[in-house]
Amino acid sequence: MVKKNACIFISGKGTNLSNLIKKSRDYNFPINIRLVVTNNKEAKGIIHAKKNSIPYIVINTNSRYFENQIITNLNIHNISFICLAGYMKIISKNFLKRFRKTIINIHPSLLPKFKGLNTFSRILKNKEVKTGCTVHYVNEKLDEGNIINKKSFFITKQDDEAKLKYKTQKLEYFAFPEAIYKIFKDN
């Protein structure tokens, strides 16, 4: 199998790029994740990188020419497919356009529901029965491209945004790499 050079962006502490990497030591898993791309230097996820001996760029959203490094860096790593795991930032057009169907996104709802920011209060705020984490393609509005995989789980009472973070959490160790099987499966 010839795996595909995968590229994570994260914002925050990494648990789902950490599970991407364990996955992707696995001889049958699509990708190699090759590069890790943050927008925050305090990051925790840059632990997962340099303990993996992963490059990783720590770009500053608000330089004109942001992008054009990441390209830069997408482009040494001969990067073909791409990872938003807690990615806090909006990914432009021209970007998009440059990598359109290799993006993919991991939000913590079950899409189309609660796109966006304070997923989980907002879920408790509509009292919600079920939610989830909802795995999909990037396009140019937000959490809106089409949907690969979803995971779900029933609220309880005991449930509060902590405790609904956690669980989510769990589903998307699941839901992010049967998505990327999925992909490449169905490619």
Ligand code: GAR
Given for the second form:
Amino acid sequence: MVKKNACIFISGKGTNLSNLIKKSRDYNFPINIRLVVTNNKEAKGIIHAKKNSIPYIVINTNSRYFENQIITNLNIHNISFICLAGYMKIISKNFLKRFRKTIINIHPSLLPKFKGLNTFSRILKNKEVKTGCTVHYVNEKLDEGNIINKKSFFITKQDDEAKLKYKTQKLEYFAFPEAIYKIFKDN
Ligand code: GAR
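Output the form predicted in complex with this ligand next; the form predicted alone has already been displayed.
Every component of the complex follows; first up is the chain already shown.
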């Protein structure tokens, strides 16, 4: 199979990045990770790029030219697919116009519920019965693109924010790779 060249955008720990790197070693997994982009020079996830000799760039989103810097690097590495894995910045309309290929995102709630930030505290406050994660296509609206994959679990009385995050992320490590398989299964 001809694998797509993918770029993963991160802002934090990069546990999803690490999981996708592991999956990409599988012959049948549809992507190879060729580039990592982060807006946070302190992002712990950079270590996974370093350890696996994957090129990475740190961008300064306050600079006027940061999108040019990203697009240039996407072109250099012939990237045709982007995964947002805990990237805590909004992808601009202009960027979507310039990168006309697929971008997907993972979000720690059952979309369309709880778009945006601070999902776990809002889920608890709202006394939800179930929660989970969603993988979706990225469009110009925040957390609103078509849904590719969702996984859920029942919330217990013992669940606080930390436990919800732990349980949600455990599901993310299945949901993200599954979504990628789904996207490319007919290609
Ligand atoms: C993930 O749980 C992801 O769902 C969330 O950030 C975490 C990143 O963890 N994304 C968002 O909240 C996006 N709105 P990681 O850096 O360990 O992969």
